[in-house]
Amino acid sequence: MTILNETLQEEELKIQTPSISRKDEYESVGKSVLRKDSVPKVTGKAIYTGDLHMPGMLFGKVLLSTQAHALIKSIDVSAAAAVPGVKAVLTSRDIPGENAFGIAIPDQQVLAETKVRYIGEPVAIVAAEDIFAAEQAISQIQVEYEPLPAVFSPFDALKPGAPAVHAKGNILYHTKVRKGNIERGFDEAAIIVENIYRTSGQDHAPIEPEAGFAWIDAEGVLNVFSGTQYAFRDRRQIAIALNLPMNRVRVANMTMGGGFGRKDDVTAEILVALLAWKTGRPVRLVYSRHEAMMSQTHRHPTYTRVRTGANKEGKLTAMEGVIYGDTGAYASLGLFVIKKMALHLGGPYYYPNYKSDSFSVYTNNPIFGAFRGFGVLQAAVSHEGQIDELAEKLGMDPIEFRLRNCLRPGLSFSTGQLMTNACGIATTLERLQDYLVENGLSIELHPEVSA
């Protein structure tokens, strides 16, 4: 939570640019270098998690919840366990350690225990001699659900008396950003625009669906291989769930077939580790595309109301905004993504007065987490919309208006952080201006929709 109550007198601050020694020629900067792993990749020799196999390997499969919000009354695995070739059918009861994990806060269940919170939540896992036996076993697991009322938008989730996705309530996190004096800022404005922006969810769809491979080596160490963005955090969470000391768990990062933020979370790692630990056999668990889309994280859908003011000279005076981010059934990185959105709601522009509130809200939608841009992308939809509309209403060229207001060394960001040398927005805009001139182009704000 960031609260800054006084206006900073940026113009008076002198910024010292750290001196960097510059060479004319670098080994790789400014050059095209061959990725170290690209030759194996282009010849099909690179080994991804789903490519691993070992003698005696079992195939893992996950049963996903079919209910958005429901109590689990019972799970009957007897028919599944009787399928020929099935070596393990595990539910939350079989978790040796804590049935809790989460990249930011451990609010997620490894396997759903008493209730499911979204369609696609893992409920049970199976390891079998081949994938068909595993699939058949999954289809034989009987789960008795008692459906609960569910919420599918942050607005419904925030209504008084709304079904509680989590016992602690449906607000995961509220971020407040305060800078300057917002009333004064709007008093100084000659023009104010106010709009509501909505962005939709999105699947990362890495071409490699999530996968994990686990085996116990001769020293009794549980090895978990996966395409992960954070092996050490995975290792910690596996150890906690399996109740193992950290030095009994080793996580190795395989070649990763695209992550884009989603493989920052634990994906298949704990589940496959459990199966290997229980069966003593190597286990490979590869999600299908369908399962991955159901159970893994996505980009946050967001709803934003924002008000922005500028004076007659074309200088921004204030911005005020409220954001509701749908974080789905579990936190993942939803608190940070939506927090970041509050910080970046104004974009790369300087506002002497700034106020934003963002709410990361639990719903019974799939989990929304980290995705390239991390909330900044959703913010861009609104700040660029606002800036364009202000420029138009002020009769100013949109690039000129941006140049007049963009952050530069010596100015402060919404949080009060002073820009130093790494602040390239002005240079970028100038290059864009040159480009337009060189190519005889101009910016049309409302191009005719052409067929």
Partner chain sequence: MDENNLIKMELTVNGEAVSMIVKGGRRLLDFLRDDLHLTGTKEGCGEGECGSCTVHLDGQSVLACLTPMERAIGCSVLTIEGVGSPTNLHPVQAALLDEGGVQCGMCTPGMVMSALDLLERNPDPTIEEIIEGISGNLCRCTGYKKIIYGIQQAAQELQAASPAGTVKESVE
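Alt. form predicted on its own, vs. the form predicted together with its partner chain above:
Here you get just the chain by itself.
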């Protein structure tokens, strides 16, 4: 242990020493700073939600839907409740407050009531003296489903007469961005490139699976501990679901073993709070990796059609695009993620004429929500592909073409916002250009062709 500690101290000193010299001295900028949680994590000393334990603690487990879209005809929990060691089996009927939550809009069920909308939706929860009894109880719950037609792509969901994921329809949100005169912009173009781009869904796969720990203290306050990205928002949603005043709910943030946007949503917090409130005992609920990937949020799959024009001088004249984002069965942050795609479809480039539409669409797929980049990464696949193809068709170096068209102070973004400061794309490209020259390198757009 002594050798390990000495090694870690030596590594800390190396990390804290700036690796490059700068003429200007800053307090933080340009210096490597050791993360405060890094050493506890790598030495195993960090305490995660799944590590918490209290005397009399119960173990929670969740029953997930096996149907993508179905009516719930009945739920029989009698056999589960009879399993030795089981202290509570809860369904939607046992929720004292509102059976609804959500970041953007409260369209998500805490526990499915009359209908399930995706495979993996929570239907019932169990608390037992040990995890084995909890798992046995879950396997004894009998749910009778009446399957409904389902939709698994935005295009199927938007067809006339498509099955409605929600009563209000399958379009969650439509964003429009308009700037300049798009027809005139394409009339001025010498080269027009049009393509369809598709990005796939992606799981965050944080090392720490979703987990919650809840208990009621001596003053009757419900305490919920979890590795959450937004404790105050979780607190509000727990209070609504349990019909409690806010001052009766306390949410504490634990060490987080990876979030990346996934833990921006409520994960296990409301469920474990319900079990603790029902039993009056501490309850810990930890998702398995399989359960987490089935029931939690992911990166949005997107489908984009985009048309971009440039004149003979290599200046962009217009961009037009339409985006379809699969938000899954519930909104999460899909409204804002796909909205951002419409704004950023053109990327960090100046278009005098710009038109984009994005549709966030409900399907019976798992929920898609926040993930690092928040829609801008999906947009980048499109706009960088367009820029490369335009540069190639114009016979221009791809970096020179970008420098000729990138946003600079005084130019306007897709929304019409004028760039003032924090507009460093040109400097970044120039540094890349210098690096390539210094190292005798060049950018090959299609290396597989030349090979």
